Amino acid sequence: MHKHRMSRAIALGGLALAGALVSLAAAADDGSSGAPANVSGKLLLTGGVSEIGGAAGGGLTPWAVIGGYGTNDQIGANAFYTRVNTQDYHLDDAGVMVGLYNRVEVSFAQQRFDTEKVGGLLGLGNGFTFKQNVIGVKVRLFGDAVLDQDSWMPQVSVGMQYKKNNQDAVVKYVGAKRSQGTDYYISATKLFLSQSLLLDATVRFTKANQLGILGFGGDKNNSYQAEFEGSAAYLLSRNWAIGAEYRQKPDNLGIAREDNWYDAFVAWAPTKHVSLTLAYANLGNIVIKDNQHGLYASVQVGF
């Protein structure tokens, strides 16, 4: 039961930031302040969606883009919570992330991996979950996915994930070699405004299982592999967009294998503090359960 209520206690406490947030983007926005507004001046959903691990960019993986809709002179900042549901598991994701300028990105998210009865036929207990904290510093290196229209140059950013797991013993048993462990990636977006397509490349270099939910390196593998991630978006109109995405993961537990994820997605931005996506998500084997896929759901609030 405190478990529960802490995790109640998180959620209500990233819808009270989320609601600062958007008082402050109003605040910003209608001038009241006195001053010129410092905030939200990107094209609406350029700046991204929040990531299953805190950055902007897709569900599935980070983008090159900074999040929130600050340019160069401003500050952005958003709060998110994502569900994902398979046949046999259920992940809660939330977190928020400030952008700095159009420079620097720092994000936090909290992923609450729960077992259901899957964790019964381990031995673990039914609903024995898991809980990872995840911080990411991300920086753009050069170019803008937006103003860079005449150019072929895409925006790249370099960036880092700091992940722990608070199931030390669980995961070493499964044979992870640790419970902790960074991700790093590098990202190249580039926004065809003319033909309302966003196309993004990423690298990551990283030891993780399942996100770092079953821990970092493993029996098979314990060093950095290079993983592609992918994705696509179309702009139906200044409000909709649909679009695909693709991660490879590693595969480094024999007890486990671990297959590559893929999903598809829709995402509706009635205006620049709130954004919802929906998407169909392929997860593949995750522990004993294959095939497993689902409904991935998501709302970010912020400027």
Contents of the next structure:
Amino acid sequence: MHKHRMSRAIALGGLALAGALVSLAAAADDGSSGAPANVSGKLLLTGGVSEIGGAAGGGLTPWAVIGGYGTNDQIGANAFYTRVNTQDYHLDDAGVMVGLYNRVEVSFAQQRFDTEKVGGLLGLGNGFTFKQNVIGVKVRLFGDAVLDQDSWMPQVSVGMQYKKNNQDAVVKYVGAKRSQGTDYYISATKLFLSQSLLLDATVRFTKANQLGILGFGGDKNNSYQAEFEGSAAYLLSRNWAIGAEYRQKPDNLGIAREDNWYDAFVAWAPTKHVSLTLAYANLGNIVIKDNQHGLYASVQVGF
Amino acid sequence: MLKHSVATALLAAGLLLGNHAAAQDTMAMPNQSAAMAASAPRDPALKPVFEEFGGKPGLVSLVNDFMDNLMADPVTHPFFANVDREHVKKELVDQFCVILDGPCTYTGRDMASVHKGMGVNRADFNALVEDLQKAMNQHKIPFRAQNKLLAKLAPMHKVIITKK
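Previous: the form predicted on its own; requested now: the form predicted together with the partner chain:
Entire complex below, previous chain first.
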């Protein structure tokens, strides 16, 4: 009961914040005073969408771009809500992000992974839910993914994501060593404008089992591993992009195999204040259920 | 505890590196402006794109609407309000025409001296790009063709943006 009220409060808070962001952006955009408002100077869709851990990027992997539409003398911000539905589980994921001067990005996300009937089968109870908070920081090192069209030099950023899972006893019972951990990553992103193609390559150093939903480290392996993640997006117009992503993952737990993830997505940004992403995600084996796949839907609002 | 310090140190290093890189960007500018003397070079591979833009008459009509968009946009308006807009339009047509390997000659000044002292920042530059995209959409120019022209114009940000 209390837990439900808590979730609802968070959801309502998120909605209120999202609303505030949109109206703030709209007000700033108004420009009725004649003086241009100094916001949202980046080009449409070049801030990416929201990665599952809250960073700006594709859906499954962070990009080197700094989130929001702020340029080097502006601040950008956004809020997102993502839902992933597979046959036997669902994930609700919500968060906020602030981009500072196209240099630093700070983000917070909360992931709620609902085990539905699998929870009952495992003796945890139907609808047993893991909750994980993710605090992220990303710093752009060099490069301009969008404008430097005369060179191959990508935009490069480094980042970290500190994650804390609320089910310490459960994740240790399944073999994880800890219920909190930190991922470190380096991303290179480049828009090849002549080809209307955006490419990203990310290397993540992580101990996380299934994002950290099943804790960090395990009986099979308890050291940091470098995992490759990649995105390719083809721009159909200013407002539409399609693409695919790949995310390699560790396999630390003896009790259940963990698979690499794939998705194919379509993203739509009618304005700089809202974007919608729909994807078909293939998440492989998750604990006792194999071949998990389904719809990924994400909405982002901000400026 | 130790891990946290390491992480903090890493991020701090990242920040420093980032700023250093930014400083280098600025310092590298004079060389680049020399390399981009007049305009972007003619690219014979873009001849088909020139046709997609409707040849020179297409460019003239496109640039007319482009200038209208620039004047209607509160971000770009101040940069064009007090200039000889007919002249700017002619130079833009010639510039685009040359880039797309059309039968034109660009006689205007180089991009660096044209924009010197104008105090153009990144947001201003991007607003202009958007106004051009809007005009190209109005003229139903295929998106891929639009991007081929934009890819040639985008690197000019290095000499046009003088306000960091």
